[in-house]
Number of protein chains: 2
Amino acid sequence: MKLSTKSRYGVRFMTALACEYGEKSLFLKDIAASEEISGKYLSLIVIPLRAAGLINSLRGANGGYSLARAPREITLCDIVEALEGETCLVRCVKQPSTCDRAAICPTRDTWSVLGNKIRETLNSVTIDELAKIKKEKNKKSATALTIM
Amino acid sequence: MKLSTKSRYGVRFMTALACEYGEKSLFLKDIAASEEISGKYLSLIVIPLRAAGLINSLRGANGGYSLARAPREITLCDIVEALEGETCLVRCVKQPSTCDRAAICPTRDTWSVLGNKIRETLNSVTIDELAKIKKEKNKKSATALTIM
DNA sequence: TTAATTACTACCAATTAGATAGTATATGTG
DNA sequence: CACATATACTATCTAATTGGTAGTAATTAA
């Protein structure tokens, strides 16, 4: 029950670029630095988040990634299947063949409820939103060093 | 976030114990045996269960499990808490010192709102419900073999 | 005393997590 | 065209975790 760092970076990911959304595209290299993540960890990240057509990435000089589609649309759900592969908690709610109880298995229905609850509390959060509240706080602490 | 077979296991330990609660304790090598799981495996489950204060041991010949409360009062938090050790998502929930990005994180309230989600769907769960399914499951399996 | 049961400790194999490293490929710019 | 810079891909490595086995100690009813 805990949540990946590939899943958290992916969410950090993201969210820089939520940041930038209609601005520019943005290098990996400078998002991990900000982020303080591996570089090359996270560009191993991105790879499945491309798959997922989550976001746009452009080669070479001047290249970087962008948000495929408005940070609004892209939820934390999104990110996390995308990396995560599936977020179900048992593989026998998806796949019962798996499991030759799973006719009789009293659990079965509760672990797919919890399933259901846990994905959509990922999906009622936008990355639009963490954007905002990433902003708002790189604000505070902007003039909080000000001050001092 | 898959959820481990040690809190699969133990649930499957628990609902089986509901389902005598009041009549009689159990061995452990009987519930493995009908639940077809290793017992020298669920005899370390059942540890931390015990230290939880979820069950009662009784050692030496006839001894046995039994609830230590009421299967309406013991709920799938209790036993995923007892087994995962802590349900929260990402450590820096409990323990913000744990990373010093813990003030500025946008996603560290997400984080700990879906543990609470996962939590409160969890506790809103209780053994009393799963036995009562599983007594009706292995009521219905039974004529069904009986019309075979 | 003995058979049966839980309690405890140690170990082990396979998988997964969390990276690192190097190379290939694409692309804007001089 | 050449080159610097960025992404894309593949291979590898270490440490931790998972899932499980094995053996022994302690307890207790008969």
Contents of the next structure:
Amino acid sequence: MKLSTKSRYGVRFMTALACEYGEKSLFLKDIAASEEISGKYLSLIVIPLRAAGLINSLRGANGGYSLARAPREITLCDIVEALEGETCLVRCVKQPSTCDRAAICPTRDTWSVLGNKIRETLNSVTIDELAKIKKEKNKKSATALTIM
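May I ask for the structure of the form predicted on its own now, the form predicted in complex with the DNA having been displayed?
Keep in mind that what follows is only the chain, not its partners or any molecules around it.
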């Protein structure tokens, strides 16, 4: 099982916004450059994030993107579900009618438990936490470069 590039880049985008939360809006091209993500690809990612109410966008010289809520209120689950849809490993867990064997399937309960654990883990991490980790790692990286 793999997490899509869309979700991984979406989390990086949202973490970049969280690092500047309350200070300024960021231009898409600046985030794309700093995160080494194609600006064109990133422009497609912002559409569902905005539709999910996770980000705001303003046009103009003082425009850019910002978080719609505080970073501590936005989880990885919010981002992944905005970009991928509901976190459900197999359709029959949420929609038993899609499988004639749902009632007798020996693995359906396991997929349900696993899906719930994934969702629980994604809900336990906020982008505020990721922003703090990113800032700390950037500090250490900058310090290491100055020492060399």
